[in-house]
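For reference, the chain that follows is the form predicted on its own, supplied as structure tokens.
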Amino acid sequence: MLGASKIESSEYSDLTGVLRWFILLRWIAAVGVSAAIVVGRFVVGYDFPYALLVGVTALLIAGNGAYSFYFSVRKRSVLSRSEMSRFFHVQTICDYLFLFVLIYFTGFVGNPFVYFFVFHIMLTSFIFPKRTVATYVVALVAVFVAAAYGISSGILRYYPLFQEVSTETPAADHLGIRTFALATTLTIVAYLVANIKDRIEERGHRVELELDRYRSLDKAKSNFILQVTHELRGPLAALKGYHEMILKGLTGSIPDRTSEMLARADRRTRNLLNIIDEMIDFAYMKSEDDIDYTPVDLSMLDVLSYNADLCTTAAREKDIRIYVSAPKELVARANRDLLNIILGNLITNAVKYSPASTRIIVSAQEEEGEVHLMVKDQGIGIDAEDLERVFEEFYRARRAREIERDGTGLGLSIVQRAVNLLGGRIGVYSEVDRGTTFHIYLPKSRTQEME
């Protein structure tokens, strides 16, 4: 029955940690027992069978050494569920046996350390299901009752802990009361721990169900946003195109006042398109389970140039120069869509929040086995109190809100999420009125790593 029982734990790694903890505690127990034997023999002078106690301690040390070798060296801390179950059972039975022998030869139930069995029962209740715990408790209580009967009837010898107490067999009622108290304590502890564990697991299961429900709702929300924003983007893009054609005079000459109003409408339409694009990217990133982010080898110079060109028109309106710098041979292992999202957001923000006649540097270089991307501007900068929150969803810094009221506050959170999906990391450095620099580190191409 014991060999076939399951081990209960929510995570496999938890059980591995418990095994390490068991082995460590057993080493501590071996040291403590050895010290107690030395003190009892040479300091207090108790009349115990020390040769037997030393032998049991040696078996404890040898057994724990075998456990350590099997777990850490032979299996390298990786056991299957069935192996782990058997390993736990072997250790538990040996621990019960060693502790019982040590307790029996040092005062039996009169030894206060007999209640160390409470800790063993608690650990057993944590690891095994109720039926297995009940089997251990019944077996342990039966052994104690049998030993108490053997001592009271004179079949077994009694080894008192305190030498001033007579070494004669203690009264049967006295021995029975202590044995009954111990058995009751072990049973109650096993029952309470098992039931507390069941309640914790039940609540954990409810939390998992709520999390699954939340994930489903979040996914539905992302899909809804993605669908609606795609439907909105088409008409708005067409409207912006009509504005541009009228402003360029393709439909005939228009009064200056009308041209000015159309230019304002075009700017507002462009802002709406930027907001919709951010919402699309946000929903796109939230729907990552349904999207293939397979990385490929990408030329950094090509990717940087492509994204810089997309922002050239907006930069030219403010007389901002965008400089691109990257070695031709530099290749990153990344996903093109995610990289375009990262660079598109950062360069667009740099143009938006930089004053006229400044410059933006977009560069990439190899650094300590990684690809280091940098987007540096001479813009308004970010206040120190805002710097820690710039990657939060829907958060906009105060200075950014002063320049442009429209915005979702999703851009940088999208950038950080994309960087994480690429297995990279991102950092930001900024000084107020002196500019902001974003540093991104991505994995290099495997081909380059092998060269």
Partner chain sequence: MAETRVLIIDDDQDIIETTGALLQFEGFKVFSAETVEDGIEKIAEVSPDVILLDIMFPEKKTRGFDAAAEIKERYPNLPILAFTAINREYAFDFAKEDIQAEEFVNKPVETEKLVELIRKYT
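Based on the form predicted on its own presented above, generate the structure block for the form predicted in complex with the partner chain.
Partners and other molecules have been left off, which leaves just the chain.
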């Protein structure tokens, strides 16, 4: 039987953990048994073969010590499955023997602690397949039946637990009923644990299947986004290229009026690109559950500069200067995409809603353990009645609509979502015709609680 059956590891993927757990349980058992021996001998004064009991307990302590030593030595080299299986069998058999010896010499089935075998059976059921567990239960019951028979027929000596019955050997029916009760209890426990284990495994299997399905859906969605952006941005890129060629006079000189109209067409093309980006970010944010926001250490100066850079062309056309300021060493642990979404949107807005020849300040600094990001413009501002609604989905402020016809009204709602996902807060202050300032506070390093 040794090593014949394999250990099931589906729920205990880390069997070495279980092994360590067993060793710990055995230490606890050793302490308990030692205490019981002391109480039995000195407090109650039962008449047991104490030398034998102490010997067996010493054996348990020595054995467990040897195990844990061997285990800690072998841990570095990974134990093979069959080695592991042998390990568990040896330990299980030793545990059974140990308890049996203790019980036999302290009242046999008359000792209520005989029901501690329930724990043995449970633990055995956890690590071994059903067939092996059945073998253990049958073997254990057989040993008990044999011992009961031996005692009742006078072959084996009886060590009674209670003094009053110490002189006589218990009747066969007395032993028989107790042994039978024990046998049925152990069998039922083994059966129940095996059943529960099956169910847990089945559920785990189902969860695994669901997860697989989600993963493939997530992948399909990412691919879809990739495909759509490619399809939409490709033609627009070409369109912009042709506008630029004509505007730069590569195809010959054109009348001023034509050039002016073409410039306007080009601006609308750029708007369209922004809208596509917003829709994609919006779709992305909506599916937040499936997405893994891996945080990385980001230099705030790099991130601010990168996003300010993306807007410089648009800013230069309006003679707007973007100032970036952040301490060189300021690093925040955050998701790069989310931060780019936030800053990209805010800076683009600032450029869009600022009159010519103004300034935009983009800054980051550490404040009381948080990172304080600020995007400040000298733009048209937001009306007080619009101010509390600007973060709503599809909402566009009156002044924004006047400046630009095209727009989804999604930009700031996306920004707010991204800030929330980063575990931060956002606030806005605005004065009509004087400018708008967005403040964002992000935790400096967000410990990921997603998992």
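Predicted model, so just to flag it, every value in this text is computed and none were measured. Numbering follows the first chain given and starts at 1.
request  = Select the option from A146, K318, G234, F22 that falls at the hinge between the two rigid parts moving between these two forms.
outcome  = Per the C-alpha fit change, the hinge is G234.
ask   = Smaller rigid part versus larger: rotation angle between these two forms, in whole degrees?
value = Comparing the two forms, the smaller part rotates by 36 degrees relative to the larger.
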